[in-house]
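Let's start with one chain on its own, the form predicted alone, as structure tokens.
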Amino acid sequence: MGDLADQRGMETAVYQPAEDSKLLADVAVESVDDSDRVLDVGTGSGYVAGRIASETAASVVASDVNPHACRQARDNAREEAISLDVVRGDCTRPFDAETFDAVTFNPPYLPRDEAAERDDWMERALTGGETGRAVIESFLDDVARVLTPEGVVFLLVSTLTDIEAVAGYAAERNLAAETAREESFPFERLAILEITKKH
């Protein structure tokens, strides 16, 4: 796994796993129960979904809006002999209510940089609008609908997008957010927020 700067320099249509993906996968694998039904939103190459499917007995569905990512996640799962359902769709919108016990998401979280902006799939995978929170907020607007009553979300966030603002936005949607794990890197601190429905 190279760092994000190295990944961005590559001509590719699919986000490849980096430090953020590993952090999310580590937390999910440690937290998911074998009987859980798990959705990995924005799966990219399928790394997080593949780790959960191969290291637990959970049933895993991977989704991405990018057709190239869906193809790559499916191909990677096949190569690794991992049972993984892959669905093309926008965040949680294609799925029925109360379907998943856990949802993971490594969202596009970089604030828009107009000087470096490109109109391609990688830009969509990395950039989360002006504040970096546009896709995260859209996800939080709907994710509670697909969670079972005791379900949990593992959402990767960065200091570049203001972790506290994300937690505050979740609270406004009747979701409780706590930091499950943090890791510091030279230009940002990453955190996995564990988000549940408030009861």
Second form
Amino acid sequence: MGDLADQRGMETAVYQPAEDSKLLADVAVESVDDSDRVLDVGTGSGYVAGRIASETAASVVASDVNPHACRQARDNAREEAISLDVVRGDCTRPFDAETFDAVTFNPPYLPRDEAAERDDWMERALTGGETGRAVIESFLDDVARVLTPEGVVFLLVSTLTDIEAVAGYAAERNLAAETAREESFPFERLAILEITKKH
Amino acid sequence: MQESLLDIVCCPLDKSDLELEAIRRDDDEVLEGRLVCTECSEEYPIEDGIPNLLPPDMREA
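Structure of the form predicted in complex with its partner chain (previous: the form predicted alone):
Shown next: the complete complex, the earlier chain at its head.
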């Protein structure tokens, strides 16, 4: 990827790590045990998956629906000699039941803005439909299936997405959501929801 | 993909096991090949070491 035009192309196709990615990686790294198997959904550049794989001994798989993201995540991991399997897939749907001790997800969460619509991979990385919750809800519909009985989800949410509505949707699917960490930024407050199966 | 990934992936349509048909490998992973559902026979390509496990109707882009 020496060509500058190619490089620019990549940056419009794959979401690059920002404050939200860092917050999610920090919480995940602190919580994951070395014997855990972890899935990072919507991995983008592979930043969160890479941090977990390099800072813990957990075995990490990364997935994304975007083929450019899958390639970039794989290239970045190989460059840094991080052991990481990358799978192109729709959220948790191509994984076996009761497989992961932890699942991390920094989802597309901005409500759709028609004036700014671009219809490309970056738009899909940022926006979650009218409410901002379409992809989050699709994720919550299947994630319990792949969690081990004591497994935990770390989901990044924003006040722009309506955190209460996300927690409510999780509760309807028999999942318990608690705020593990919060941080305020100029236009939004970000929270990491820790989601577990209700016992 | 490393072969150990086979233990944790499944067909996104019916959640059945997948069988690996490797075409090209290097020392530690499969670079080209396909994963085939043992139940519905749907084929999922592996390209540049990345298996594409999207259901067929989401694969276009």
